[in-house]
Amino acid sequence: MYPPTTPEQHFASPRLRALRAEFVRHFGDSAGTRLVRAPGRVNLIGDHTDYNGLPVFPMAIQRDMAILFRLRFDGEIRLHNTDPHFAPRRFHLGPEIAPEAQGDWGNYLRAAGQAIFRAHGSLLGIDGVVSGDVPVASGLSSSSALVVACGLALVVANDIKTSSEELAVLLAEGERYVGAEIGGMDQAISLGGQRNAAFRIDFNPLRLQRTPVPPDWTFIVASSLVRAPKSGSARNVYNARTRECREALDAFLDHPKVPGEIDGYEALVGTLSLGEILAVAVQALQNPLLKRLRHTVTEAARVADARAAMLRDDPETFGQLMTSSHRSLRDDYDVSCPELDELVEISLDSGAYGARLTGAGLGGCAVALCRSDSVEPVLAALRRHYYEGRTYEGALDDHLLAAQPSDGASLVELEP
């Protein structure tokens, strides 16, 4: 089954007109074009757990990556970007596609193309124009949204029958093409998100549990203005954390108090209580491995507790869990930065129930939970105490927004 079709009125008409104009400029006319979109996401809690097979709790947001495209009758991809910072990219589909330079946006297109080709064989290519309003390198998964949009365009163009879950797993594996040892959260929520809902996502196999977001809960997303591209400068840190988690688990499993049948983090948290795990970890591990394992298992517990708090409309507990998560990411996982810490403190001081960095860290965004009556005071405090005096591109609304839990990726029904 393809992801659900979205009526054209749900895609902003000025943006669609701009996409069509760009398509005509580069490819002559827009006859036969189709449109796919894939949203970014904000992870509410559960960071650096997905690549360890443990749950996460994100929601899709109203910002997305979109591709207006038309089928070609060869295996070539030709894509232009409406953002002039990103040069046109052109390549041939195949099982082994040579990469661009590290950090180049075209590698995310290549990642999708190579993954779909390997899974489904020879493909026809596309001509297309890409438009995105997810802030780049901000922790809101603009890169994975681009991978999903390109993958979905190829699936639609080649009439490939697949489920959202199958496509999410395929593209998560495919995105490792860029060199980062990532998990599968971003692709799963970009494809599986729903309006007014967050999702607990479990892995191996992929499973999504819908959780309605209470109508008077608002999650404010604030950019630190520090870029942390996972295919660029931050990649080595992310990959180091993945390696350290494996090393920590191996050393933990060698301890005589650990049952021999445990073979991964998922089995570990399913066999021993959190208290038992932490007691053994102190004996079996030294820092930094002790800190990495401690964050991983406590963050998984926070995901379960946070979903329960959302289901019972308990923002106080949810907020406390968010703030505890931030401290763990800062102190045990070492992926915060002064700017993210400042955003969290401003949010808490101005009335948010809780706040944390979101995404992989080292920059990007923070997310804060508010009730409807505290949204404006928190936004005002962030504007005044963080953004005034700082330089940023574009409008402030591109860096500070109230996130709306939104639908996942879709093929958009266009009028002729």
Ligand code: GLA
The other form holds:
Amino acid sequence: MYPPTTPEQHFASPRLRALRAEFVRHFGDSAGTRLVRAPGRVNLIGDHTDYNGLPVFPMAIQRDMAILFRLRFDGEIRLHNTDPHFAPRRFHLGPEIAPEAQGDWGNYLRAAGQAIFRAHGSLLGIDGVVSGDVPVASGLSSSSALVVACGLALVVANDIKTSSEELAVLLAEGERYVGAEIGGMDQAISLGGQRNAAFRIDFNPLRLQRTPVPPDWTFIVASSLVRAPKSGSARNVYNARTRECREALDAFLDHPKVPGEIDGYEALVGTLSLGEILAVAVQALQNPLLKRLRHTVTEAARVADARAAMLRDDPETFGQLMTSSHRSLRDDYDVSCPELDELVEISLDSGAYGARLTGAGLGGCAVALCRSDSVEPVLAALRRHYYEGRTYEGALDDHLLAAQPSDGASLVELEP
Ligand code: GLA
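Same protein, different condition: the form predicted alone was shown, now please give the form predicted together with alpha-D-galactopyranose.
Now the full complex is given, and it begins with the chain already shown.
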């Protein structure tokens, strides 16, 4: 469940004061308020595998979405955002909540509200203020962090008994409300992350395997500055890939050499070796389906190999797997872009063990693995060769950061 945590340093801070001040401004006073937070994530390896039931390997990061909220005794949700880009949103909880316009941030709140309502029945609402520092539409899962924070606020407000795995599955399904046929990685790691650890996550049923990140491994996250919102422009490509994967599997399973009992990707990689799968695939499939299936099955194998490499403190192998993953996402899955390729090349040229795009791709961030002695050179090279001469909103620290493996979502204990 959600044991209250001690206040994180950043909440004993201007951010909490700003949240409280906004709450008072909109709702009169802050008596009886509670605070939940849900982190973003960086996926270290295993992208575009989760919706096929294959494993992923993310960690939660230090950036999060927080909601200071108070119960209201009706079914209304009223949420403000400390970021003026996001106008206040309100709606009534129910089993069929009509969406806002496509791409509107309120749809993530509605997604959480509808999912929790459908699973747990009639609910009390909340007044709240949202404050987030996960870069938006950057492949760091700001949207799922918002869905999880809102879902958790409703769980706490209504005193719902559920496990974090149940909630992760419910909210992953619920987030499809915004129209992208997503898998369950982002919600699972936002709820289940732990300090100093990455997790191999398997699906159906959801299972998380903790993997300590060696203390001198640093994952640098670098934004391409190309926005790729899954609720907007990236949605069609994302959904096209999920469809192509289903078509590729159907065509593969029709091949006479494939045993009849295989009914999905997980059974496929559990039954045939990678070599056997690829040998049949070249006979059974044509491009682009051949490339999509090849990425899917090789990426699943890379997840297993990468976790083993992390467990034995072998950054060379982990890095090589990351770079192979990037090439596969670029060449077989067609979800990279020139800017992400450039970030990967700069990282590799300046001493990273490996680098790849992270998340859905088409923009967003790259992630690079360094040891303590290569962190500064890689950061310096990225600053100089990528960010100098480009314009970006806010501070460079919002676009280029060393990710800290962090705790998952929680109810934060507030000083009275
Ligand atoms: C998005 C989705 C995830 C996953 C990744 C790609 O983040 O929300 O479920 O599919 O893309 O790995």
